[in-house]
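Just one chain follows, in the form predicted on its own, and it is written as structure tokens.
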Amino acid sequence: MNIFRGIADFSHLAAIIILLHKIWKSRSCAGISGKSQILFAIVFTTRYLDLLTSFISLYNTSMKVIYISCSYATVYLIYMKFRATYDGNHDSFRVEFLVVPVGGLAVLINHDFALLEILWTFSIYLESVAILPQLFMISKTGEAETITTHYLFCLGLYRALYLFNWIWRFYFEGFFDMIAIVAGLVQTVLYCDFFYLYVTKVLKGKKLSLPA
């Protein structure tokens, strides 16, 4: 493992912890897109089915279990425990417009036409756009809580660092995965406006809002 992947993994973990802490401490999921969290739960479930077939390392297995468990815990908190605080009216992004095309693309473009490989590819494609319902929700409400922006920043940082991980692996290991790289680029581009607003507003103590 190189330093970029290590930092990226812990940035991803930090994002998840920040989100869970925010919901639990405030006893509210206001401003959080339940649809994005469902998509992330689907991403981790379809990506880590290899937990049932192979073992790489204790670190690898532990992180996969944590990601899956935390994603479903978040969905539970939003749709069950704190359902009364969930703003479904603003969380109105049509996720079928993401899932259906991504599913079709995974079947058409993959490394190997096998079930686990197609599901892994589907998870890579879906992760690249899973944050869209959250960004759409912020755009509709006009602003986001500071703690929510920290969550989004850590999530975006994780993906951006993974691009450096792919560059490192190409130069030092000769490893190149076009599907993961292109999906990572798409996801990073989606965060560009947010990164700009985070640096120019949130870090200066201002409220973050996305242009409608």
Contents of the next structure:
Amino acid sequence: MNIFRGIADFSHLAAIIILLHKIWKSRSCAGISGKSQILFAIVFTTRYLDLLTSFISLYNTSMKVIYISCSYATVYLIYMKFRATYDGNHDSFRVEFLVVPVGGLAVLINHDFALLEILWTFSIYLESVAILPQLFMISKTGEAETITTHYLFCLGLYRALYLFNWIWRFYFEGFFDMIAIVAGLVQTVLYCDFFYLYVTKVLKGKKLSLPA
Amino acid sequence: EDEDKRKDEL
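For comparison with the form predicted on its own, would you give the structure of this protein in the form predicted together with its partner chain?
Next comes the full complex, and the chain you just saw is listed first.
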């Protein structure tokens, strides 16, 4: 594993834990898109079905299990435990506009027309756009809590670092996966606008708020 | 073999 991949995985883990911790400590999921969190739970579930069919390494298995468990815990906190604080009116992104085209694309463009492969491809495509309900919610309310922006930054950083990991692997291992690379590029581009706001506002101690 | 490399990533 190269350094980019290593930092990326822990950045991803940090993002997931920051979000869980924020919700648990504040006893509130205000400002968090439950829809994005459901999409991430679907992403992890469909991608990590290979936990049942193959063993790669203890690291690989542990991280997959942690990601899946934390994503379900987050969904549980939002829709069950702290449901009263969930801001459903502002979480109005139509997820079917993501899931249906992404499902169709996964059936059309994949490595192998087999159930597990299609689900893996579906998860890669879906992950690239799963943050959109969250970004839509922030654009609708015009603001985000600082802790939420830290979560988003870690989540965006993770996929950006994977791009470096893929460049590394191409040069040193001759390995590349076009599906993951294209989806990863799309995913990273979606965060660019946010990265700009994070650096120019949040890192300078200001709250992230958008002009009306 | 490539599939294993792919599935190694998270």
